[in-house]
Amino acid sequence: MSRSETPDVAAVQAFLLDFQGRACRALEEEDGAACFREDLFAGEGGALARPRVLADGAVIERAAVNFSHAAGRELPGAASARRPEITGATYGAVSVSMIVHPRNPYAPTSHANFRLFVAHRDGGEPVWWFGGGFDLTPYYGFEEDAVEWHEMAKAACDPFGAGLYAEYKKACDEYFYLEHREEPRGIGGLFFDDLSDGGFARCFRFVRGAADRYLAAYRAILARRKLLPYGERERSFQLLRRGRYVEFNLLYDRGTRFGLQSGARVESILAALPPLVAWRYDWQPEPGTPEAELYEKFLRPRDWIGARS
């Protein structure tokens, strides 16, 4: 974390505002028919959100992108548990978060989240470090999509550091993992917090072209698999890995903690939740079908750059 300069926390919010512009577009032209509705909510302190959400679509059965402006006099233990020299410090923090449920089991469930957090204590210098990241949930795998995935998520970390995207691929394989059922929520991507070694110039450049990449790799998965025919069985089972998304969100997903804690609204949090899911008791694939390939050949770390070789 950065305690020697302050960041531009207005170029931040400007670029998350047309972030979430852009992928609201994106999303709402590959769907063809539904539009995101938005709201706005003002609060102290200069404290703004600015959820969208997009519903029963034809493609995309919800998607939610939200920005958020907050702002605090206490920050919220999910955001200082590992960083105990600044509980209590006053806050504010400007971030988008996006989740997209398609409706298509072929096409899969994407998630990326950008932030930036500044702290104030005593009257010191400020605390700030940028966060988030970008992962993948397929209900039925593609080797293509995933080391396309991959290798955007590689250009993106490349110009900052050789070893960088193999941290960040580490990093994102162990935080999106359901530590109960010994499972990774999906294929992984990208995760980094506590972001501020260099300056903020360049952590602000790895955050944008981060959000680039992951905008141009999703939308062109989105694409390819959105319309492909599908039936019952393919349908029951995105609902049955769709209830894994959610274990992992009321459970381990420390942005939604955050939302809790901080006093967020409910519905702005939760609106990132898929629409249907299914839980069924001590449900197992069929070994040879496509549901046991997902579990045997993707939901597990992987080389997926040396993939393509």
The other form holds:
Protein chains: 2
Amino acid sequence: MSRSETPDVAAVQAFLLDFQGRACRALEEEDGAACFREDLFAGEGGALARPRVLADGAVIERAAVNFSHAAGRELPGAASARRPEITGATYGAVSVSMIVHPRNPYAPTSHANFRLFVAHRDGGEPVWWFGGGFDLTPYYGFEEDAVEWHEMAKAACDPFGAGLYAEYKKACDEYFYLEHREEPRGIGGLFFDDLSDGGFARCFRFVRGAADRYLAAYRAILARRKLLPYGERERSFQLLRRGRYVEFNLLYDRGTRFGLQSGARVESILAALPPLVAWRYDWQPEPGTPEAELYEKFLRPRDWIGARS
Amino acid sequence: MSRSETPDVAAVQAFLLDFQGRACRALEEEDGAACFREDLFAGEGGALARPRVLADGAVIERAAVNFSHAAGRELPGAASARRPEITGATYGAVSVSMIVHPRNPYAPTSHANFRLFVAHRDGGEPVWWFGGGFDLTPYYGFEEDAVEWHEMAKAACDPFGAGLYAEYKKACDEYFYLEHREEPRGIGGLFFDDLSDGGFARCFRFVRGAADRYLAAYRAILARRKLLPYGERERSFQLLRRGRYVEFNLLYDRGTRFGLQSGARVESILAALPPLVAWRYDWQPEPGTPEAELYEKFLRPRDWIGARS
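The block above covers the form predicted on its own; next, return the form predicted together with a further copy of the same chain.
After this comes the whole thing, all chains and molecules, with the earlier chain placed first.
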């Protein structure tokens, strides 16, 4: 571990801005109709937010791909809760987060986030770490998609350590979990935080690889599912399951809480919420239906590598 | 103050169960089509939950009127955060909470909660207090409704002290506030907690009066607005504003957090969420529209008494 290696914030920012551009183009191409709207907000001390939101597309009902460079005088509690040593330090963070809510219930929602955090203490060397990951939330389960998704995640990890995929997959399963329902948000992916092992250059290489693979894999799944025929029943289940997404984001998600606490732009943070959502009282899927299968086969931590027959 | 006066939990429970019944009948009568579904859950130590939910009515899109008698070995953090002296005490709580989401966008959503909390410490006398209140969340503002609502709230308070209405109204404005949007949830009403001043009998009388007046006043407003003609525009605004309700309940509401922390039945707690909700990115009402008027004239703390011309 070498936290003392100075992080190249400008290089990470350049990569993330480029990634944002590529992600938006890829999604616009898959959509074929709608375009991203771009906003730009500049703040003090180099702070910059470039949220991009696509609404009401042919394929994508809503996507938010947000870049932000946050700088602050004092770390919000959500960021320093597990790091008492940097409470009150000034900080900078560059990040991209994206969430895609497709219109077709057979196409999964996906989320990714990649960020670099740097905290400056008086007189000390900067403390930095990468965090992020990606996860997939299907409404209807396709084993092929799940296996492909996790093979991609493993391929992103393997060059950096034999146990890395297992570790980050487990962290993802644990993080994207609705405790009150005892239910995972989806089929997971990777989740990492406090990443500085091996130095800045190596960590940055891992993050770049993860981001690029995520984008390619999600695009492939979206392309495969976006035109499947569906009806009122599937739409209705999708809206209900989107409710779980809202519950997770507002009740648990540290990124959302951090954003709202740090006074970031509310519309950018909540742009990730689904456009239309339903809650029903005490609804349960009937046994033997595809909706029940989602709960039984997909919404539980599973070893997807090797599940391909 | 006489916290030592033994609270008559059975009498409060009987009142709240009766209130639940009257509220459900009143709402069924206003609806004219749908009926409440009743569930019953008995737990250890006299714990009892009787959630009632009306779904997909002609007038009421969803209403949840929940009675619960909770008993526990250890107070959840959400309840004892401001009372370190009773951390870890066993407790009992009887409560009714109700939320009504009408279908017609001109009819406001309303929420009420009335509860008695009793904490038992080893060897000490029981510590008890009432809490609760009610508030109104219009989608389109009617000054007549707002004035009537607050006159009702004042009438419930006035027999119990000259400054009470002002105090509880202010507490309500402060509690039902979305900090991240700097926006009140609605036009408020009453909010009280830690109520034991004057002894049990007097406090219970206040709570009974507040509950009964709430029910009559909300019913009158619902009856007046439930048949007004509306279109896609009003429906769409209603769905968007319901998003604020979800944000409040999941991000801030202590009752929701207490319930989810204490392991209460998730479906009962979240039955209060609206059935259909929308989020739009960066939507602003156009100046001069009824939607803008809601923000300008109604979604800000106002002195409604005396606003009637």
